[in-house]
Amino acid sequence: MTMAPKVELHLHLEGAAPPAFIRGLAQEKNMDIAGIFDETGGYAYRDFWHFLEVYEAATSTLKRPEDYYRLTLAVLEESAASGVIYSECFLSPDFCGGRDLSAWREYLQAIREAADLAEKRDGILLRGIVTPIRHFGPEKARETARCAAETAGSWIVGFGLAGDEKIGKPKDFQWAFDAAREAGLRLTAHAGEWGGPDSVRDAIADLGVERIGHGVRAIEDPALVDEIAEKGIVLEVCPGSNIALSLYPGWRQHPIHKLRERGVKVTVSTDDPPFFHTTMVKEYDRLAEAFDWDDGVFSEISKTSAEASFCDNATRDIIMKKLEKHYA
């Protein structure tokens, strides 16, 4: 599936940083973060909560807009090599200027300049989803929402919620989501990964999202699966991430196939690919192997992803034409 054009809707920009890139930045800045790598040079963590700590330690090397420029180029080069033609990535003003609006604008400018270069170089399109960090709390999420609202437009197209699902409730973040909605941003939220089915139900009811990041534990509640299918809520499924974090023991046990069979709109993404030793090619190959998915299924999933993307119609038309040309 290497050459198939792919659409990725769930990618954390910092979480997609190649380990060698982060090591190089740390050396340039004389920072000692050796403890976050294993003997092969990859990221090392014990479980999801330790993963969050390692993620934040890696992100601590990204201190300037210039660092994010280089990061964006490195990430998009990896994505394009997997055939990704359009990607939406989660960006946190928490990490980009400490939620200060003028600093956030500088970081965003650097990211966009890198995205423009990658588009010219590799033909890959990138758009941003501003994401507060759940375990940083609702007050900081309000500041993040203000940054999002002030920079909403054709490039910052969505607003989400990431971080530790076990901290707080979706309704704690209603103000931030209302502000983002009023600014014209489309909405998604991480749920149904570490929180059970109720976390998905609450995100839909309290935040009014049209997409759910992960959402796979909805499978534990048949009535919720029906509701998601009926409402056309799209799940940003990251199978390799779920398996790497031991949410499921293997690919055949992952619920993406059952969810799809029940009429749920599923998409495929990598989440934080180097952390989970995955790429979009690997995701496609493992799914084909586990569930006998063929070109017809991947064509449908790619088109579902394009239709669910938060970009404007003109951009979506470009993506759709590329998909139709390949799958014709």
Given for the second form:
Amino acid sequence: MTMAPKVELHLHLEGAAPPAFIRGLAQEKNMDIAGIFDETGGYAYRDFWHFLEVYEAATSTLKRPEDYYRLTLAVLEESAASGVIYSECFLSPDFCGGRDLSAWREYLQAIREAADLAEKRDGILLRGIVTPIRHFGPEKARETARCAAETAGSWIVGFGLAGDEKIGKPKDFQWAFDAAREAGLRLTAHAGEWGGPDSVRDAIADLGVERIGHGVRAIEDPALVDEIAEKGIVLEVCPGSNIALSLYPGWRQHPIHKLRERGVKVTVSTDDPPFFHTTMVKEYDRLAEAFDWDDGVFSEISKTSAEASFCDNATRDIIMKKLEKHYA
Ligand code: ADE
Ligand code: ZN
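The form predicted together with adenine (ADE) is what I want next, because the block you gave corresponds to the form predicted on its own; please supply it.
Expanding to the full complex; the earlier chain stays at the top.
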């Protein structure tokens, strides 16, 4: 059987940067970021908060639209090699031009040009979710929402929230999410990764999201699991990320299987693959091993992902046809 086609809904573009690519950029620019790498050349960090610092240090080498063009090509090549046919990635005007609208448009154009080339080369489709960084604060998130609203359309399809979940509350970002919704963007937010069930509940109630990034800690509150299942809220689950960051001790202890059994719509993504030493192929393999998941489960999960993607229906039809052909 050919490699399973995969739909990925939760991928941070900078977080997917191969370490060798970032090292090369640093060399070109005479920047010293040697401290973020380990002796094997991979990214080195102690915990989630240190990970965020290392992430931002790596991202500091991406200074021009051209750098994002090359980054996008490198990332999509890796994704396509794992069988990904459709990917939604988080993009942050904070990193792409410092939330200046005309600079953001230039970065976006470069990313889209690379995505067009990758589509021709590998058949992979990319769409963007504009994402403020929570620990940069609500005021910057408002500026980010303005960038998002100005570029919303068939390519920028969503608005999200990433960064340190322990800082601030979802409600602080309500203005930004309202503006994004009014611009026609679909909504998701990281919650229930470092915050508990209340964080997930607040994201649903205060931001009106239809998907949750991670959301796995909802498992700690059975009533919340029922609410998520009843409302059909989709979880962008990134098991390898959670395990690499020690949220759970191992694959068998990860709650994705229980959430699915409780009727929650779960999807599978890599988050920041080189940081967590993962790929979509590894995620599928580890899940199959840990929970005895077969093709029937992966078929269902990938179709759930296609249904929950923020793309237009014509694009969804293309994805669905590829999934149906493979799993027929
Ligand atoms: N930014 C990149 N990866 C992230 C994660 N797993 N959680 C929150 N913010 C992030
Ligand atoms: Zn994430």
